[in-house]
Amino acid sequence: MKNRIIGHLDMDAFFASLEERATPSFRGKPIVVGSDPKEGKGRGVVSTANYKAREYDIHSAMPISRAWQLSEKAKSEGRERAIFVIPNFRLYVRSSNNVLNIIKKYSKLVEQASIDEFYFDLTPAKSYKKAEEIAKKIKEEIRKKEKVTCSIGIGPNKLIAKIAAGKNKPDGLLIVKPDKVNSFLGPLPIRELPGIGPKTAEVLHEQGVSVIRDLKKLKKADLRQMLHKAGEAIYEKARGIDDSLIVEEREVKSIGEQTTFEEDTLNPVYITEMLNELCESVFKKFTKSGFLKFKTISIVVRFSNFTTINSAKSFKDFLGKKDLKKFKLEALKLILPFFDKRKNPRLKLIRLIGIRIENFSD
């Protein structure tokens, strides 16, 4: 795995940037893409906030009601209210595909990690100088054709490239050569390492570890004892070690959807109607997926206190494209115990449900 040169491209506030492109009057204004805030009573979360909205402390995955409150706070301080926009995923997917095709013109090996993130192999460039020139060409072509910006990180592996891409946003380009990996990682907060979330960071902070330089002082055995199997991976990442390959196509492991109710409820008629709609949508995706059969159905139920429970059933015989009726029936059987004390002993109200199919055969 030596002498690799890997790029990571991260679109800048992708959804919000595309909304600004689609509606010129939005430019320069705080844009929040997500569900309808309904004046602070809305459900759901923020998908993306542009950089102007982030000045209000609004960020992705934040409850949309909280984003609305922060927008109102900004208004009371004499700033503009944020503009809330319902996601237009067809627009986002189309642009994402265009970006992917642009990258493929410059690299023969590209992995789409998400709708707005891409890894690509720059090893054939043979030098970081040449890799930088290619990255600049990619950035310029995306700016010219898609009218949005991206940030690119370049390093000896996917880990370093990804972290580098996030350091100079928006519209950034950062190169970390192999001999600079340690000095680059050392002063960064431990949360910069993929895989270290709030709970893991809390455990490490209790040990006096706040930056990656401190993390490197811990032995692998110490990290394994504190964090179990995840400790070994973190030990490697703290040293900039990552041998993972660029994977052009990822295997589809499941197809599913979920919905958050406007109000928490235990009304079986309403919930089963929503489940029926989800089943039809998921089954339609399945029929277009290229798979012929599936063997497992799973549902997710989230209660009003955010406790989340999954329930699944696998079948001896596969279900196919003519089995929509059976699919709906089995999904109904899975949800029914949540309406009584079998799986809901305190009869808590339900906030969210989801349905997923897995274990495909082609």
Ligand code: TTP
The other form holds:
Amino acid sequence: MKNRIIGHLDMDAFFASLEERATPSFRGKPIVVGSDPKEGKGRGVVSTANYKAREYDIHSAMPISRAWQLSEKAKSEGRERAIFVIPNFRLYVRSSNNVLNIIKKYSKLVEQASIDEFYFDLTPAKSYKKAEEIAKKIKEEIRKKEKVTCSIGIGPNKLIAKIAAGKNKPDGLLIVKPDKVNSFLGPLPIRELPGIGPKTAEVLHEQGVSVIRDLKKLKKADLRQMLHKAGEAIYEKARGIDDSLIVEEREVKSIGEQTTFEEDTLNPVYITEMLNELCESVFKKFTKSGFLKFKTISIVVRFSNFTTINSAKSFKDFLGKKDLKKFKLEALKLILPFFDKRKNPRLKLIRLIGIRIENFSD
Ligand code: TTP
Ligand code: MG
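Alongside the form predicted on its own that was just displayed, please also present the structure of the form predicted in complex with the named molecule.
Once more the chain from above appears, this time first in line as the rest of the complex follows.
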């Protein structure tokens, strides 16, 4: 693959930064965006915490009740309580689109990888020096127009750019030129390689491998034996090799939503009511999606012990924008067996339900 220069941009504490921007009195305070903590009794999780709240060890995906406890603990130690904010997704999506449009002014090939992450091609800049100048301009324009900060990493491929973007947060800019890739990766913990999750890391730790430099000592065959197919990709990544391309339009494959109940329940009236609401909201997203028809409906049910079961139905004929009623009926048919012994032999309580549609046609 020819020499490329790739950028990766990741917004800093994205949802929380936008909430700080929206409410000036939040500035400088610890902010936690997530479900309603209900004075410690709330269910659900933290979406994100700003850097001040991270000093209290509050972070994404943590139960909101735990975040509440940590905030109370901080209070008892004389620090200020965190401010808890319910997410306002419209605000985040709008800003995310604005950021995408800013990056597009500086690069012809941009991939949005998540709500706050973007890969972009800087190869036409021809040198890392020029690429750095462009990155600075992007950061400046985002700061000026969106009034929030981001971090950018630049490297010879997506893998290196992404890791570099995470290394100097917040408001960072890190360039890793090709001849520095190995010294950059060497001392990093293996968990920092995308694709190495907790389980893979455990297998490797057992072999005494803790940083990427150690990982490079393993032969491809060793890795394949230990980690099967994933082993080969890890062998390449440990060497900073990644030929994956920037993909401009990520295909939307499904539209879905889920909800965690206030309390685990098996009350069919309550559950079907919640399902009905989810159906309406998913259908609304579908009507706005640009897709005309879909073929498959699936539901997910999570029981109080966290066992999770999916159940799906595909139709011969597509469902379209006029089929909300049919959609709701089919969803209902999918959930009913969970209320009795057909799909719930021990009549366990339900904690969460979700609904998803896929197999679109446009
Ligand atoms: P991240 O980029 O992972 O986090 P961040 O932007 O808040 O902080 P950082 O400075 O470390 O990049 O995720 C972007 C947004 O996605 C985040 O603001 C909220 C949302 N999100 C969730 O809702 N749940 C999650 O578990 C994570 C990781 C993110
Ligand atoms: Mg981010």
